[in-house]
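Okay, so here's just one chain, in structure tokens, the form predicted on its own.
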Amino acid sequence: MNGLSLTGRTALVTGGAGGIGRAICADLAALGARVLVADRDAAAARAVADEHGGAAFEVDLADAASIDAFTADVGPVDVLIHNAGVSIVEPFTESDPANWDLMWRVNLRAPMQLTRALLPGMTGRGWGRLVFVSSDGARAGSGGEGAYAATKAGLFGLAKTLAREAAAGGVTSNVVCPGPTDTPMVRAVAERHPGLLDKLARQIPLRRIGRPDDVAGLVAFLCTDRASYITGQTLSVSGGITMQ
């Protein structure tokens, strides 16, 4: 199928390392991209690396300094995947501020701040893809996430702005959110909460919990040519516990 290929293309992928980023690398890889691979686990962003013959890159996405540093470093970027996040669950009301900092430090200032430094070269070049991993969280509320959800909520208002800004320069913009996947980040909360990926599965119409590369699928292919008509979209992968 034409269209479908990212040879020559570099890629970008924050959390690169986790569960979900891991499979977006290995998809845009299979596409033919270069994948560069940025996390905080220096060592697990290199095994991923090493696996897609790509480049790693250690970043504190809630350091503003940090980000600085590697975007001087990174050089020319074709497609900026925003998939790294942290989930704090607690109550909003005995919720502390602090943790309210730190999500958004790294789910919403980093993805502004990365795509501010690297959007320009993609403008410049007349092509580029921008995809933000956020949350159906953000889209319908989830018990205990209100900061996470607020959070990766301001995704959507960046990704469409974007979209309409950088249209000219060829640059598409989309959001894509996942449901309740396995991923190390879910699990951590599941092993706090017995019985909460089971009692998910029963919600889910599919009767599954999403995996890893349910996600990524969608991700690549918003990163081809196929997709380049599809632009400032929020889409879904959540096996029909929200539908729109």
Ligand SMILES: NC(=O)c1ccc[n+]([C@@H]2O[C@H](COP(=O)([O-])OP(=O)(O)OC[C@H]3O[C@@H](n4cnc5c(N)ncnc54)[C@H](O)[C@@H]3O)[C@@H](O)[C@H]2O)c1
Second form
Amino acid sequence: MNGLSLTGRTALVTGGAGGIGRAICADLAALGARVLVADRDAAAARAVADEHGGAAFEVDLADAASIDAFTADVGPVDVLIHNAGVSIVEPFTESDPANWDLMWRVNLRAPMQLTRALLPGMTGRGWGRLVFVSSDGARAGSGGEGAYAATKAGLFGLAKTLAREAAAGGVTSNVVCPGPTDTPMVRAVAERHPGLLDKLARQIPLRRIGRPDDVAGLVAFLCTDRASYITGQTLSVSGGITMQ
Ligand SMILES: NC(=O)c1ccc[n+]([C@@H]2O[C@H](COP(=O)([O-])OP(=O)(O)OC[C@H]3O[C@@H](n4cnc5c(N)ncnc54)[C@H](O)[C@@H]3O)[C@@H](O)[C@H]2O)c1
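Output the form predicted in complex with the ligand next; the form predicted on its own has already been displayed.
To see the whole picture, the full complex is given below, headed by that same chain.
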């Protein structure tokens, strides 16, 4: 099939050292992109970058000054994957506003700040891809994830607005919503709730929780030229647990 190559493109993946981010880096590199891995875990980011002949950047996405220093240094980016995220699970009425602030900064403010810095280069060159990794928790609601879901739902409005504003510059903007996916983020929650993963799997029509590769395949496809007529969309990768 033609139109799937990303050779000559530079792709930045935030949270590229994590479970889903690592799989996205692998798929983008396999399509020929030069991959830039941005993460607060510098050693893990370097390991992923080395595996794919890319470059690693240590950046704290909770810190606006760290993002500014990073965008001043990173150079042209054609594909921007907003994948980094933090989830702090607690009943909303008992939730700590300090945790709201952290999730707002990493999950929503950082994508806004990065896009503001890097999108003009894409539209100026006439080609670009924005992909926002949100969550089915934001589409359908998820117990204990009120603040997280609020920050992730903010990405829907941002991505759709950017799809309209950047279309003339050859840039598409889409959202991918994983359902429960087997990564360190979910394992950390499952450790506190034994049996959770099996219970979730039984509720999913395809009868298993997701794998990072499931999410990465769609993210990578949205970055290719074959997806150039898809913009402003929100797509779930969740084994059918949410259907919208
Ligand atoms: N795993 C799931 O079930 C699931 C479900 C829905 C949505 N998501 C979303 O998918 C994305 C990837 O999640 P994952 O499961 O791979 O998580 P993960 O914890 O494995 O990876 C997250 C990555 O983000 C990085 N990160 C976190 N805070 C950062 C910061 N302040 N600065 C820089 N980097 C930071 C971490 O170091 C890590 O490498 C997240 O946005 C998450 O909200 C995951």
